[in-house]
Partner chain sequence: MLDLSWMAWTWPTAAFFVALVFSIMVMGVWEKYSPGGDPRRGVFGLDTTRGDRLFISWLGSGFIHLAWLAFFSTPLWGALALAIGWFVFVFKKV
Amino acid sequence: MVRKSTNQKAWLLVVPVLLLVAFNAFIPLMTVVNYSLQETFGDNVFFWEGVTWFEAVLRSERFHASLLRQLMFTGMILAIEIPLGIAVALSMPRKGPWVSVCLVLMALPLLIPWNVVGAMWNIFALPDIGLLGYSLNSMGFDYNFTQQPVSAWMTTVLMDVWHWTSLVVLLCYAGVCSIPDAYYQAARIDGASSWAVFRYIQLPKMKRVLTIAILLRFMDSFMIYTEPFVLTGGGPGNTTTFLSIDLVKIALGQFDLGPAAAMSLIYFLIVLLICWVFYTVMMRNEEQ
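Just the structure of this chain, alone, in the form predicted alone, please.
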(Lines of atoms letter the chains of each structure in order from A and count residues from 1; the text may use other names and numbers.)
(Lines give C-alpha, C1' and ligand atoms only; values in the text may rest on other atoms or scores of the structure.)
Protein backbone atom coordinates (compact mmCIF):
# COMPACT_ATOMS: atom_id res chain seq x y z
CA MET A 1 0.00 0.00 0.00
CA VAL A 2 1.48 3.31 -1.09
CA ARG A 3 0.98 6.23 1.25
CA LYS A 4 0.49 9.65 -0.27
CA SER A 5 2.78 12.33 1.12
CA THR A 6 1.51 15.87 1.56
CA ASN A 7 3.76 18.64 0.33
CA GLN A 8 3.66 21.57 2.77
CA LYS A 9 6.21 23.71 0.94
CA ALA A 10 3.48 26.01 -0.34
CA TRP A 11 3.24 27.45 3.18
CA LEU A 12 6.68 28.96 2.64
CA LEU A 13 5.11 31.35 0.13
CA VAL A 14 2.40 32.39 2.60
CA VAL A 15 4.52 32.71 5.75
CA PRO A 16 6.08 36.12 4.84
CA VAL A 17 2.63 37.61 4.26
CA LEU A 18 1.32 36.14 7.51
CA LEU A 19 4.29 37.50 9.44
CA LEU A 20 3.86 40.97 7.88
CA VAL A 21 0.13 41.07 8.67
CA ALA A 22 0.73 39.77 12.20
CA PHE A 23 3.43 42.39 12.78
CA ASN A 24 1.23 45.23 11.52
CA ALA A 25 -1.64 44.07 13.72
CA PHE A 26 0.46 43.32 16.81
CA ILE A 27 1.91 46.78 17.34
CA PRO A 28 -1.43 48.69 17.29
CA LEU A 29 -2.99 46.01 19.50
CA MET A 30 -0.22 46.28 22.08
CA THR A 31 -0.54 50.07 22.01
CA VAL A 32 -4.24 49.79 22.82
CA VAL A 33 -3.50 47.27 25.60
CA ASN A 34 -0.88 49.66 27.01
CA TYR A 35 -3.35 52.57 27.13
CA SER A 36 -6.08 50.37 28.63
CA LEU A 37 -3.93 49.58 31.67
CA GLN A 38 -2.58 53.08 32.30
CA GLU A 39 -3.58 56.71 32.58
CA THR A 40 -1.84 59.58 30.83
CA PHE A 41 -2.17 63.35 30.99
CA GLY A 42 0.17 64.03 28.07
CA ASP A 43 3.93 64.53 27.75
CA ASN A 44 4.27 60.74 27.43
CA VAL A 45 3.81 60.32 31.21
CA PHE A 46 1.83 57.24 32.27
CA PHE A 47 0.38 56.05 35.58
CA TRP A 48 -0.47 52.41 36.18
CA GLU A 49 -4.21 51.74 36.59
CA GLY A 50 -4.48 47.98 36.13
CA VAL A 51 -7.99 46.80 35.24
CA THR A 52 -9.68 49.94 36.58
CA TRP A 53 -10.78 51.11 33.14
CA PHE A 54 -12.23 47.71 32.24
CA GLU A 55 -14.30 47.67 35.44
CA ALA A 56 -15.48 51.23 34.80
CA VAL A 57 -16.57 50.43 31.25
CA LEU A 58 -18.38 47.21 32.19
CA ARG A 59 -20.28 49.03 34.96
CA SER A 60 -21.06 52.08 32.83
CA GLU A 61 -24.71 52.65 31.91
CA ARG A 62 -23.49 54.54 28.86
CA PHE A 63 -21.71 51.43 27.59
CA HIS A 64 -24.75 49.26 28.31
CA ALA A 65 -27.03 51.62 26.40
CA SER A 66 -24.68 51.76 23.39
CA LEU A 67 -24.31 47.98 23.40
CA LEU A 68 -28.09 47.53 23.51
CA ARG A 69 -28.57 49.91 20.59
CA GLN A 70 -25.87 48.06 18.67
CA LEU A 71 -27.42 44.65 19.31
CA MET A 72 -30.87 45.92 18.29
CA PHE A 73 -29.51 47.42 15.09
CA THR A 74 -27.55 44.30 14.14
CA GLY A 75 -30.53 42.05 14.91
CA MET A 76 -32.81 44.15 12.71
CA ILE A 77 -30.27 44.19 9.90
CA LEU A 78 -29.82 40.41 9.91
CA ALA A 79 -33.57 39.80 10.19
CA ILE A 80 -34.20 41.96 7.09
CA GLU A 81 -31.19 41.46 4.84
CA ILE A 82 -30.77 37.67 5.04
CA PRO A 83 -34.36 36.71 4.01
CA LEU A 84 -34.51 39.59 1.51
CA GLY A 85 -31.17 38.58 -0.02
CA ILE A 86 -32.31 34.96 -0.39
CA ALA A 87 -35.60 36.04 -2.01
CA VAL A 88 -33.88 38.34 -4.51
CA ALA A 89 -31.23 35.73 -5.36
CA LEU A 90 -33.88 33.08 -6.06
CA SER A 91 -35.82 35.47 -8.31
CA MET A 92 -32.79 36.39 -10.47
CA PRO A 93 -32.37 34.65 -13.85
CA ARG A 94 -29.67 31.96 -14.08
CA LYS A 95 -29.35 31.98 -17.87
CA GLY A 96 -29.59 34.54 -20.65
CA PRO A 97 -28.47 38.14 -21.22
CA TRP A 98 -30.29 39.47 -18.14
CA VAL A 99 -27.87 37.67 -15.83
CA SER A 100 -25.09 40.19 -16.42
CA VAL A 101 -27.49 43.12 -16.05
CA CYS A 102 -28.82 41.84 -12.72
CA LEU A 103 -25.34 41.13 -11.37
CA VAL A 104 -24.10 44.61 -12.29
CA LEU A 105 -27.15 46.25 -10.71
CA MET A 106 -26.66 44.21 -7.54
CA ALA A 107 -22.98 45.13 -7.35
CA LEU A 108 -23.46 48.90 -7.81
CA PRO A 109 -24.35 49.77 -4.17
CA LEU A 110 -21.26 47.88 -2.97
CA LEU A 111 -19.00 50.10 -5.08
CA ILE A 112 -20.07 53.32 -3.34
CA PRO A 113 -17.78 54.46 -0.48
CA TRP A 114 -19.31 54.42 3.00
CA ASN A 115 -19.04 58.18 3.58
CA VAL A 116 -20.70 58.85 0.20
CA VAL A 117 -23.57 56.51 1.14
CA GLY A 118 -24.15 58.47 4.34
CA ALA A 119 -24.04 61.80 2.48
CA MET A 120 -26.41 60.53 -0.23
CA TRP A 121 -28.98 59.35 2.28
CA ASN A 122 -28.60 62.50 4.34
CA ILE A 123 -29.68 64.57 1.33
CA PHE A 124 -32.21 61.98 0.16
CA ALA A 125 -33.98 61.90 3.56
CA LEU A 126 -34.05 65.63 4.39
CA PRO A 127 -37.64 66.46 5.37
CA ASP A 128 -37.86 69.66 3.28
CA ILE A 129 -35.90 69.03 0.10
CA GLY A 130 -35.02 65.32 0.12
CA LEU A 131 -37.02 63.03 -2.14
CA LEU A 132 -37.75 60.50 0.63
CA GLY A 133 -38.47 63.04 3.37
CA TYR A 134 -40.55 65.34 1.20
CA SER A 135 -42.56 62.45 -0.24
CA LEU A 136 -43.36 60.97 3.18
CA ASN A 137 -44.40 64.34 4.58
CA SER A 138 -46.53 65.00 1.48
CA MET A 139 -48.38 61.73 2.10
CA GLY A 140 -49.24 62.83 5.63
CA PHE A 141 -46.46 61.14 7.59
CA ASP A 142 -44.65 63.18 10.21
CA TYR A 143 -41.07 62.40 9.17
CA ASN A 144 -37.91 64.18 10.28
CA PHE A 145 -34.87 62.01 10.94
CA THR A 146 -32.95 64.93 12.44
CA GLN A 147 -35.42 65.32 15.33
CA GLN A 148 -37.43 62.11 15.68
CA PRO A 149 -35.76 58.94 17.08
CA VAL A 150 -38.06 56.53 15.20
CA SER A 151 -37.43 58.30 11.89
CA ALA A 152 -33.67 58.29 12.52
CA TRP A 153 -33.72 54.55 13.25
CA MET A 154 -35.87 53.81 10.22
CA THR A 155 -33.62 55.84 7.93
CA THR A 156 -30.42 54.26 9.29
CA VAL A 157 -31.77 50.73 8.89
CA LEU A 158 -33.13 51.48 5.41
CA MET A 159 -29.77 52.93 4.37
CA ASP A 160 -27.89 49.84 5.52
CA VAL A 161 -30.39 47.50 3.85
CA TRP A 162 -30.01 49.40 0.56
CA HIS A 163 -26.22 49.37 0.81
CA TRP A 164 -25.49 45.82 1.94
CA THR A 165 -28.34 43.51 0.87
CA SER A 166 -26.55 43.18 -2.46
CA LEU A 167 -23.71 41.33 -0.73
CA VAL A 168 -26.14 38.71 0.60
CA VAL A 169 -27.80 38.49 -2.83
CA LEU A 170 -24.53 37.84 -4.65
CA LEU A 171 -23.39 35.20 -2.16
CA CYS A 172 -26.75 33.40 -2.24
CA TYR A 173 -26.89 33.64 -6.02
CA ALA A 174 -23.50 31.96 -6.25
CA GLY A 175 -24.77 29.17 -4.00
CA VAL A 176 -27.93 28.69 -6.07
CA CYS A 177 -26.04 28.62 -9.36
CA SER A 178 -23.75 25.88 -8.03
CA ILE A 179 -26.69 23.44 -7.68
CA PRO A 180 -26.64 20.85 -10.51
CA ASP A 181 -29.71 20.63 -12.75
CA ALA A 182 -30.06 16.96 -11.84
CA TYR A 183 -31.52 17.96 -8.47
CA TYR A 184 -34.24 20.04 -10.10
CA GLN A 185 -35.00 17.31 -12.63
CA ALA A 186 -35.44 14.78 -9.83
CA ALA A 187 -37.70 17.22 -7.96
CA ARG A 188 -39.90 17.71 -11.05
CA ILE A 189 -40.19 13.95 -11.54
CA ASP A 190 -41.26 13.53 -7.90
CA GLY A 191 -43.75 16.40 -8.24
CA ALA A 192 -42.11 18.49 -5.53
CA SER A 193 -43.61 21.91 -4.82
CA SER A 194 -41.65 25.16 -4.98
CA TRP A 195 -41.45 25.25 -1.19
CA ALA A 196 -40.15 21.64 -1.11
CA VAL A 197 -37.47 22.51 -3.69
CA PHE A 198 -36.40 25.48 -1.60
CA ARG A 199 -36.52 23.60 1.70
CA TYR A 200 -34.73 20.41 0.67
CA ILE A 201 -32.55 21.45 -2.28
CA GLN A 202 -31.76 25.15 -2.44
CA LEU A 203 -31.52 26.03 1.25
CA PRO A 204 -29.19 23.11 2.17
CA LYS A 205 -26.94 23.97 -0.77
CA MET A 206 -26.81 27.61 0.36
CA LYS A 207 -25.89 26.88 3.97
CA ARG A 208 -22.18 27.52 3.55
CA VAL A 209 -22.61 30.79 1.67
CA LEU A 210 -25.29 31.82 4.16
CA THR A 211 -22.81 31.19 6.96
CA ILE A 212 -20.35 33.54 5.27
CA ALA A 213 -23.09 36.10 4.59
CA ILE A 214 -24.32 36.09 8.20
CA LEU A 215 -20.80 36.39 9.61
CA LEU A 216 -19.86 39.21 7.24
CA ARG A 217 -23.07 41.13 7.81
CA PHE A 218 -22.87 40.66 11.55
CA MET A 219 -19.31 41.97 11.74
CA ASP A 220 -20.00 44.88 9.37
CA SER A 221 -23.24 45.94 11.04
CA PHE A 222 -21.83 45.52 14.56
CA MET A 223 -18.85 47.73 13.72
CA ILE A 224 -20.73 50.25 11.58
CA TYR A 225 -19.52 53.81 11.99
CA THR A 226 -19.18 55.97 8.87
CA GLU A 227 -22.69 55.73 7.42
CA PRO A 228 -24.70 56.56 10.60
CA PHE A 229 -22.14 59.17 11.67
CA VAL A 230 -22.47 61.04 8.37
CA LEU A 231 -26.25 60.55 8.30
CA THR A 232 -27.25 61.43 11.86
CA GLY A 233 -24.05 62.06 13.83
CA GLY A 234 -25.37 59.64 16.44
CA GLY A 235 -28.52 61.67 17.03
CA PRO A 236 -31.06 62.89 17.65
CA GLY A 237 -29.69 62.81 21.16
CA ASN A 238 -28.04 59.42 21.51
CA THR A 239 -30.65 57.53 19.49
CA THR A 240 -28.23 56.22 16.86
CA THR A 241 -25.06 56.40 18.95
CA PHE A 242 -23.79 52.88 18.42
CA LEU A 243 -20.73 51.40 20.10
CA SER A 244 -18.34 52.58 17.40
CA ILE A 245 -19.62 56.16 17.50
CA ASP A 246 -19.57 56.22 21.30
CA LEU A 247 -16.01 54.86 21.27
CA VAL A 248 -14.83 57.65 18.97
CA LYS A 249 -16.56 60.25 21.15
CA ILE A 250 -14.74 58.96 24.23
CA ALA A 251 -11.36 58.65 22.52
CA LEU A 252 -11.32 61.84 20.41
CA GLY A 253 -14.11 64.00 21.80
CA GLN A 254 -13.29 63.57 25.49
CA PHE A 255 -9.68 62.35 24.99
CA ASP A 256 -10.16 59.66 27.64
CA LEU A 257 -7.61 57.28 26.15
CA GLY A 258 -7.66 54.75 28.99
CA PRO A 259 -11.43 54.11 29.01
CA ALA A 260 -11.51 54.25 25.21
CA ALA A 261 -8.76 51.63 24.92
CA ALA A 262 -10.48 49.36 27.44
CA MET A 263 -13.80 49.79 25.64
CA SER A 264 -12.21 48.97 22.26
CA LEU A 265 -10.76 45.72 23.63
CA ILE A 266 -14.11 44.74 25.14
CA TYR A 267 -15.73 45.67 21.84
CA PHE A 268 -13.27 43.43 19.98
CA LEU A 269 -13.85 40.50 22.34
CA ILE A 270 -17.64 40.81 21.98
CA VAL A 271 -17.38 40.67 18.18
CA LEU A 272 -14.97 37.74 18.37
CA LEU A 273 -17.15 35.82 20.82
CA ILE A 274 -20.41 36.27 18.92
CA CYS A 275 -18.73 35.36 15.60
CA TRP A 276 -17.35 32.19 17.21
CA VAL A 277 -20.81 31.29 18.54
CA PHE A 278 -22.41 31.92 15.13
CA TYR A 279 -19.82 29.82 13.34
CA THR A 280 -19.90 26.98 15.86
CA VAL A 281 -23.68 26.69 15.84
CA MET A 282 -24.00 26.85 12.06
CA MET A 283 -21.19 24.36 11.46
CA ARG A 284 -22.75 22.00 14.00
CA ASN A 285 -26.03 22.15 12.14
CA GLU A 286 -24.14 21.53 8.89
CA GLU A 287 -22.55 18.38 10.30
CA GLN A 288 -25.90 17.10 11.54
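Values in this document were obtained by computation on a predicted structure and should not be read as measured data. Numbering follows the first chain given and starts at 1. So that the term is clear: the rigid core is the largest set of C-alpha atoms that superpose within 1.5 Å between two forms. Compared with the form predicted together with the partner chain:
Okay, that is the form predicted alone; can I get the form predicted together with the partner chain now?
The next block holds one chain only.
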Protein backbone atom coordinates (compact mmCIF):
# COMPACT_ATOMS: atom_id res chain seq x y z
CA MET A 1 0.00 0.00 0.00
CA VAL A 2 1.18 3.49 -0.76
CA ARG A 3 1.71 5.43 2.44
CA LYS A 4 0.54 9.04 2.39
CA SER A 5 3.06 11.32 4.04
CA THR A 6 0.48 14.02 4.78
CA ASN A 7 -3.19 14.01 5.61
CA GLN A 8 -4.92 16.23 3.08
CA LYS A 9 -8.25 16.20 4.92
CA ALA A 10 -7.21 19.27 6.91
CA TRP A 11 -7.91 21.32 3.80
CA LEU A 12 -11.62 20.75 4.41
CA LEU A 13 -11.32 22.89 7.53
CA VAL A 14 -10.43 25.85 5.31
CA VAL A 15 -13.74 25.65 3.41
CA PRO A 16 -15.77 27.86 5.81
CA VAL A 17 -13.16 30.63 5.59
CA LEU A 18 -13.10 30.29 1.83
CA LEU A 19 -16.88 30.68 1.65
CA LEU A 20 -16.76 33.71 3.95
CA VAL A 21 -14.00 35.34 1.91
CA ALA A 22 -15.92 34.57 -1.28
CA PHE A 23 -18.92 36.41 0.08
CA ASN A 24 -17.21 39.43 1.56
CA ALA A 25 -14.23 39.83 -0.78
CA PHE A 26 -14.23 37.89 -4.05
CA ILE A 27 -17.82 38.58 -5.12
CA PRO A 28 -17.71 42.33 -4.31
CA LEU A 29 -14.31 42.62 -6.00
CA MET A 30 -15.60 40.86 -9.12
CA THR A 31 -18.57 43.22 -9.14
CA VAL A 32 -16.23 46.21 -8.91
CA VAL A 33 -14.29 44.88 -11.91
CA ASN A 34 -17.56 44.53 -13.83
CA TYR A 35 -18.70 48.04 -12.89
CA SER A 36 -15.37 49.59 -13.84
CA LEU A 37 -15.99 48.84 -17.51
CA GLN A 38 -19.63 49.93 -17.70
CA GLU A 39 -21.94 52.89 -17.20
CA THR A 40 -25.14 52.60 -15.20
CA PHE A 41 -28.04 54.88 -14.41
CA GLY A 42 -29.48 52.50 -11.84
CA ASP A 43 -32.07 49.75 -12.05
CA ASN A 44 -29.36 47.21 -12.97
CA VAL A 45 -29.13 48.51 -16.53
CA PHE A 46 -25.53 48.67 -17.76
CA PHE A 47 -23.83 50.01 -20.88
CA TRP A 48 -20.43 48.78 -22.02
CA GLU A 49 -17.77 51.50 -21.88
CA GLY A 50 -14.51 49.57 -22.26
CA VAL A 51 -11.51 51.11 -20.51
CA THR A 52 -12.89 54.67 -20.73
CA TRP A 53 -13.13 55.09 -16.96
CA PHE A 54 -9.61 53.83 -16.35
CA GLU A 55 -8.26 56.29 -18.88
CA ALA A 56 -10.36 59.09 -17.44
CA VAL A 57 -9.19 58.39 -13.87
CA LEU A 58 -5.54 57.99 -14.85
CA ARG A 59 -5.62 61.35 -16.64
CA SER A 60 -7.88 63.25 -14.25
CA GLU A 61 -6.27 66.07 -12.31
CA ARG A 62 -8.57 65.35 -9.43
CA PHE A 63 -7.12 61.83 -9.04
CA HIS A 64 -3.55 63.14 -9.38
CA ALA A 65 -4.25 65.78 -6.76
CA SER A 66 -5.71 63.36 -4.21
CA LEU A 67 -2.91 60.85 -4.87
CA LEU A 68 -0.37 63.63 -4.32
CA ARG A 69 -2.13 64.73 -1.12
CA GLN A 70 -2.17 61.12 0.02
CA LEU A 71 1.56 60.69 -0.61
CA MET A 72 2.32 64.01 1.10
CA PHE A 73 0.26 63.04 4.12
CA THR A 74 1.89 59.61 4.36
CA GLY A 75 5.35 61.16 3.92
CA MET A 76 4.71 63.78 6.60
CA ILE A 77 3.38 61.40 9.23
CA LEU A 78 6.25 58.96 8.61
CA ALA A 79 8.80 61.77 8.87
CA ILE A 80 7.37 62.73 12.26
CA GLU A 81 6.22 59.43 13.76
CA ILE A 82 9.33 57.34 13.11
CA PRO A 83 12.00 59.65 14.68
CA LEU A 84 9.59 60.64 17.45
CA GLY A 85 8.74 57.00 18.13
CA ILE A 86 12.42 56.06 18.35
CA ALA A 87 13.14 59.00 20.66
CA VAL A 88 10.28 58.15 23.01
CA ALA A 89 11.17 54.44 23.02
CA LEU A 90 14.78 55.24 23.94
CA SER A 91 13.76 57.53 26.79
CA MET A 92 11.34 55.04 28.33
CA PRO A 93 12.54 53.17 31.46
CA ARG A 94 13.66 49.60 30.86
CA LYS A 95 13.44 48.40 34.48
CA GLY A 96 11.30 49.15 37.53
CA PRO A 97 7.69 49.96 38.30
CA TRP A 98 7.41 52.74 35.70
CA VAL A 99 7.72 50.30 32.84
CA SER A 100 4.11 49.12 33.06
CA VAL A 101 2.81 52.66 33.61
CA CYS A 102 4.58 53.87 30.48
CA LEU A 103 3.43 50.89 28.43
CA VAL A 104 -0.21 51.36 29.43
CA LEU A 105 -0.02 55.11 28.70
CA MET A 106 1.51 54.37 25.33
CA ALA A 107 -1.12 51.76 24.46
CA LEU A 108 -4.07 54.02 25.32
CA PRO A 109 -4.34 55.98 22.05
CA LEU A 110 -4.21 52.72 20.09
CA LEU A 111 -7.33 51.47 21.86
CA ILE A 112 -9.53 54.39 20.79
CA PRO A 113 -11.69 53.79 17.69
CA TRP A 114 -10.91 55.89 14.62
CA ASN A 115 -14.20 57.79 14.54
CA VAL A 116 -13.85 58.67 18.23
CA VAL A 117 -10.33 60.00 17.58
CA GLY A 118 -11.73 62.13 14.76
CA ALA A 119 -14.58 63.46 16.92
CA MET A 120 -12.23 64.14 19.87
CA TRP A 121 -9.82 66.14 17.74
CA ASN A 122 -12.65 67.94 16.01
CA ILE A 123 -13.93 69.26 19.33
CA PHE A 124 -10.42 69.73 20.76
CA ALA A 125 -9.41 71.90 17.79
CA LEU A 126 -12.57 73.99 17.35
CA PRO A 127 -11.39 77.61 17.29
CA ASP A 128 -14.14 79.02 19.53
CA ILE A 129 -14.66 76.33 22.19
CA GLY A 130 -11.95 73.66 21.72
CA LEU A 131 -9.01 73.65 24.13
CA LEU A 132 -6.38 73.59 21.37
CA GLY A 133 -8.17 75.97 19.00
CA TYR A 134 -9.13 78.47 21.67
CA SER A 135 -5.66 78.45 23.27
CA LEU A 136 -3.89 78.98 19.94
CA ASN A 137 -6.20 81.86 19.03
CA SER A 138 -5.88 83.52 22.42
CA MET A 139 -2.08 83.30 22.08
CA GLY A 140 -2.42 85.39 18.95
CA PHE A 141 -2.20 82.67 16.28
CA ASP A 142 -4.80 82.82 13.53
CA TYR A 143 -6.00 79.23 13.67
CA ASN A 144 -9.21 77.82 12.21
CA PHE A 145 -9.04 74.29 10.82
CA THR A 146 -12.49 74.50 9.24
CA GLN A 147 -11.43 77.40 7.01
CA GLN A 148 -7.65 77.41 6.57
CA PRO A 149 -5.93 74.62 4.60
CA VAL A 150 -2.68 74.91 6.59
CA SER A 151 -4.51 74.62 9.91
CA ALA A 152 -6.54 71.69 8.60
CA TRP A 153 -3.38 69.88 7.48
CA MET A 154 -1.60 70.61 10.74
CA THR A 155 -4.53 69.28 12.75
CA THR A 156 -4.89 66.14 10.62
CA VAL A 157 -1.18 65.33 10.82
CA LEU A 158 -1.11 66.08 14.56
CA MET A 159 -4.12 63.81 15.09
CA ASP A 160 -2.44 60.94 13.25
CA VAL A 161 0.80 61.49 15.15
CA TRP A 162 -1.14 61.45 18.42
CA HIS A 163 -3.00 58.29 17.48
CA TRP A 164 -0.22 56.20 15.94
CA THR A 165 3.19 57.24 17.29
CA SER A 166 2.52 54.82 20.16
CA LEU A 167 2.63 51.93 17.74
CA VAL A 168 6.11 52.94 16.59
CA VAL A 169 7.15 53.48 20.22
CA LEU A 170 5.95 50.04 21.33
CA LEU A 171 7.65 48.29 18.42
CA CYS A 172 10.94 50.17 18.91
CA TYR A 173 10.77 49.61 22.67
CA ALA A 174 10.50 45.86 22.06
CA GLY A 175 13.58 46.12 19.82
CA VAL A 176 15.58 48.12 22.37
CA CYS A 177 14.63 45.77 25.23
CA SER A 178 15.94 42.78 23.32
CA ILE A 179 19.53 44.14 23.37
CA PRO A 180 21.62 42.22 25.95
CA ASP A 181 23.47 44.25 28.60
CA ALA A 182 26.80 42.92 27.35
CA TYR A 183 26.60 45.25 24.32
CA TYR A 184 26.29 48.32 26.54
CA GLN A 185 29.11 47.11 28.80
CA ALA A 186 31.37 46.66 25.80
CA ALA A 187 30.43 50.15 24.59
CA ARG A 188 31.23 51.61 28.03
CA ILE A 189 34.64 49.92 28.08
CA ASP A 190 35.39 51.37 24.66
CA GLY A 191 34.28 54.79 25.91
CA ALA A 192 31.62 55.09 23.20
CA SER A 193 29.54 58.25 23.11
CA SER A 194 25.77 57.98 23.47
CA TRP A 195 25.43 58.79 19.76
CA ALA A 196 27.77 55.90 18.90
CA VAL A 197 25.75 53.58 21.16
CA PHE A 198 22.62 54.61 19.31
CA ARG A 199 24.16 54.42 15.86
CA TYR A 200 26.06 51.14 16.17
CA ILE A 201 24.10 49.17 18.79
CA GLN A 202 20.51 50.34 19.19
CA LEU A 203 19.66 51.30 15.61
CA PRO A 204 20.94 48.06 14.01
CA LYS A 205 19.10 46.03 16.65
CA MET A 206 15.92 48.00 15.94
CA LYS A 207 16.16 47.52 12.18
CA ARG A 208 13.70 44.64 12.00
CA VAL A 209 10.95 46.17 14.10
CA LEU A 210 11.53 49.54 12.48
CA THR A 211 10.90 48.07 9.01
CA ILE A 212 7.65 46.63 10.29
CA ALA A 213 6.70 49.96 11.88
CA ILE A 214 7.44 51.97 8.72
CA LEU A 215 5.55 49.62 6.44
CA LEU A 216 2.57 49.28 8.80
CA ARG A 217 2.29 53.04 9.15
CA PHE A 218 2.71 53.51 5.41
CA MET A 219 -0.11 51.10 4.62
CA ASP A 220 -2.44 52.33 7.34
CA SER A 221 -1.99 55.99 6.50
CA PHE A 222 -2.32 55.26 2.79
CA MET A 223 -5.77 53.82 3.41
CA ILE A 224 -6.83 56.37 6.05
CA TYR A 225 -10.48 57.38 5.87
CA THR A 226 -12.42 57.72 9.10
CA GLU A 227 -10.24 60.13 11.08
CA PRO A 228 -9.86 62.90 8.46
CA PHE A 229 -13.45 62.34 7.36
CA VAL A 230 -14.76 63.01 10.86
CA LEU A 231 -12.24 65.80 11.53
CA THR A 232 -12.36 67.86 8.36
CA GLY A 233 -14.65 65.97 5.97
CA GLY A 234 -11.94 66.47 3.32
CA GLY A 235 -12.12 70.24 3.60
CA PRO A 236 -11.76 73.15 3.55
CA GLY A 237 -12.54 72.77 -0.15
CA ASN A 238 -10.66 69.65 -1.19
CA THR A 239 -7.46 70.36 0.69
CA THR A 240 -7.56 67.29 2.95
CA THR A 241 -9.39 64.98 0.54
CA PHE A 242 -7.21 61.89 0.54
CA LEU A 243 -7.67 58.97 -1.85
CA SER A 244 -10.27 57.04 0.13
CA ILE A 245 -12.32 60.16 0.91
CA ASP A 246 -12.27 61.12 -2.76
CA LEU A 247 -13.30 57.60 -3.72
CA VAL A 248 -16.32 57.66 -1.42
CA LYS A 249 -17.26 61.12 -2.75
CA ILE A 250 -17.25 59.82 -6.33
CA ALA A 251 -19.02 56.55 -5.55
CA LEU A 252 -21.63 57.59 -3.01
CA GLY A 253 -21.76 61.38 -3.37
CA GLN A 254 -21.91 61.66 -7.14
CA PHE A 255 -23.05 58.06 -7.68
CA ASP A 256 -20.54 57.68 -10.54
CA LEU A 257 -20.14 53.94 -10.05
CA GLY A 258 -18.05 53.33 -13.18
CA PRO A 259 -15.29 55.88 -12.50
CA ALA A 260 -15.38 55.02 -8.79
CA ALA A 261 -14.92 51.32 -9.60
CA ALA A 262 -12.01 52.10 -11.93
CA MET A 263 -10.41 54.35 -9.31
CA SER A 264 -10.82 51.76 -6.58
CA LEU A 265 -9.15 49.12 -8.75
CA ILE A 266 -6.18 51.42 -9.39
CA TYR A 267 -6.06 52.18 -5.66
CA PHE A 268 -6.30 48.44 -4.94
CA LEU A 269 -3.39 47.67 -7.27
CA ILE A 270 -1.24 50.29 -5.53
CA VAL A 271 -2.12 48.87 -2.10
CA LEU A 272 -1.51 45.34 -3.37
CA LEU A 273 1.93 46.37 -4.60
CA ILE A 274 2.77 47.91 -1.22
CA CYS A 275 1.48 44.77 0.54
CA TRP A 276 3.71 42.65 -1.61
CA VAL A 277 6.74 44.83 -0.86
CA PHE A 278 5.81 44.66 2.85
CA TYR A 279 5.59 40.86 2.73
CA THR A 280 8.83 40.47 0.78
CA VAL A 281 10.81 42.77 3.07
CA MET A 282 9.44 41.03 6.17
CA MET A 283 10.32 37.59 4.81
CA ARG A 284 13.85 38.75 4.01
CA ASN A 285 14.23 40.05 7.55
CA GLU A 286 13.06 36.70 8.90
CA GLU A 287 15.82 34.97 6.97
CA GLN A 288 18.49 37.32 8.27
